[in-house]
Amino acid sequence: MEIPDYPNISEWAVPFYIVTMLVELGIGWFTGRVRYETRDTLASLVMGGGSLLAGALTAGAIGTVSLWLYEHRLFTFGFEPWWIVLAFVLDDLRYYWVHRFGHEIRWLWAAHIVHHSSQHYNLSTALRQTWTSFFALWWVVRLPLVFLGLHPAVLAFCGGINLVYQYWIHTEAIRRFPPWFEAIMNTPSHHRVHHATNPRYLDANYAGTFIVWDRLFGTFVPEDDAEPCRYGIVKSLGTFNPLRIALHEWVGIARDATGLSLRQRLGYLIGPPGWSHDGSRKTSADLKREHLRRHPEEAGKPGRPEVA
């Protein structure tokens, strides 16, 4: 079976980054709805650039091990374009739950709260990834599709589809597309709430592509326009330096866990984001039982929780 030669669909979207980011930047130039600020840019440039040696670092390995498993498939799918297809929403399925477990396991919010670390939202945040994917184990999510039968190539393919799809809905150059479309698929509008640190806002959205996952599986919160969305993480980092950006959070785990029974340890590592041992700081879920009692009337709406 001849496998086909697919093309390295990030490294073709470089061009459309840089137009998009240019044509971004003129937008807000003129209208003053797109903000940049240029040290923040640079640091999600770089660590954009950072990501995407680590991955070329990594990529071997994770090749090695794929294709092992695909030796040991349960079934063979083929390399027609039905298959592809099956292949991209299986991934976009994938990439939902792996995504959700990012913001709900500390261990793999270490790497991902890289991403959420700006508090600016333009296209260059959508560039500002991670460089400890690897080290967080987030690739192993994909290995079960491989057990399936999927070739790694498809998967890659689909993989890059799926983030070029990414890129362009960091934006708040757009803000509403026909209802249809918005039911669907993943907006601007839609990410834009998921990047929110507003307590109504935070742990929703997790949709690569396709916004149904979050409406199917109750993670779903619409954007308010009464309420503007604020970027960034909870506690603000505070910083341009790529170094403590990627790194911050792993830092921030080892010195918690220091000196703490195996049982609270492995709290600070698998615990959701925000959980401490002794009950001193509040996780998403806090701060939206907070939020709520406050605000009663929210109570029952999609992605809410009850009032505790």
Second form
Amino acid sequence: MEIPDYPNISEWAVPFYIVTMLVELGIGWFTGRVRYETRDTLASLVMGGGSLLAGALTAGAIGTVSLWLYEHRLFTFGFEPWWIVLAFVLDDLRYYWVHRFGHEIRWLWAAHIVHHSSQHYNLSTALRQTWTSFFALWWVVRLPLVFLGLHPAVLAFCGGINLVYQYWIHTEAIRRFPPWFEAIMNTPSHHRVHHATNPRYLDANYAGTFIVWDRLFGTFVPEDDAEPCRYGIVKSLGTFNPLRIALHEWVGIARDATGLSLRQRLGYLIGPPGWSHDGSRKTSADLKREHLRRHPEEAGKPGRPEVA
Amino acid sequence: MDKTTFLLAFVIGGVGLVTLATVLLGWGRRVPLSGLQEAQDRLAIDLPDATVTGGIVADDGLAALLDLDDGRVAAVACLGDRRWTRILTGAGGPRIRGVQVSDEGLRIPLRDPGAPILRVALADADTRAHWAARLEA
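Now the other one: the form predicted in complex with the partner chain, given that the block above is the form predicted on its own.
Whole complex next, starting from this chain.
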């Protein structure tokens, strides 16, 4: 069986990234709906370049493990277009779950927090990517699909398309698409919610390409025009230093997990972000509960817990 | 030119072009706090239950120190055109690594990998001494 030579979508997309960022800058200048900040943008782009480099350095190891597992696959799917479509849908489902884990498990969050660390939301934010996803083991969640019988090259191709799709939704220049599109696809509106730190928007809209996964698994929260998104992370960064952006959460984990019992250490490693052994910090669920305590009239609305 | 070199040149050129465009559009300037009220409002987003009893905005507007009713001191600082906040003193152990005082103001190293330094420009010596004492208490 001959393996097609799939293009590296991420590399092909680089000119598209640059042109569209310049267009978005122009839109921002003329309409005021988009905002860039020089050092924030530079930090995001440096993180993106570093992520490309980290990906190139670790691709061999991931490829080796994946190809070994593929040799022991359960089924054999071909390279025909319909299998590519199936692979894309399954890989998008895989993305939903690993992305969700990335917000709910601190070890994975330590890598993913980079992408959320800008207080801006523009196309450069899309490129603010982690350098440590290999170390955080994000790639492991794709292995079940390989074991199922989807070739690693097909999955890499689908993953590339998925990432490029997610690029253009990082913008405030586009408000809403027609309802049918918003119902099926991940859009700028849905993804703005995902990047927001407003309590009601926390831990929502994990989708890559298809928002249907969030609707299916109960994590969908629509954007409410009455509550504008505040972007970033709950504990905003006070630096543009790329090394600190890349590593600050890992340093935080190391400090938190020192000198404690095994159970407490595990809590800091695999508990949700904000978990602490002495209850001195707040998880997303805590923040939602506290918000609801202050605003009981909002109980039951999307993104809010049912009871305080 | 091989593909890797071309891609590298494109990435570096693109980063430079986009960054330059933000500078030319005037989006490279720091945006200082408009006053104490803005600092209070920003803190209220991160710490909605905190009650501010007083405070001071740095001479350059790039940071503010806020007294809370429970005795803690909080900071609001500028990062480009955005703000970040931290509790500097109080429960949970030391959050600062001391306070360095100079003629320009206070330099406060933080025990925080995501926000390593807080600078507060304070020209008035008495004001500097007051806040240095509050932070080191």
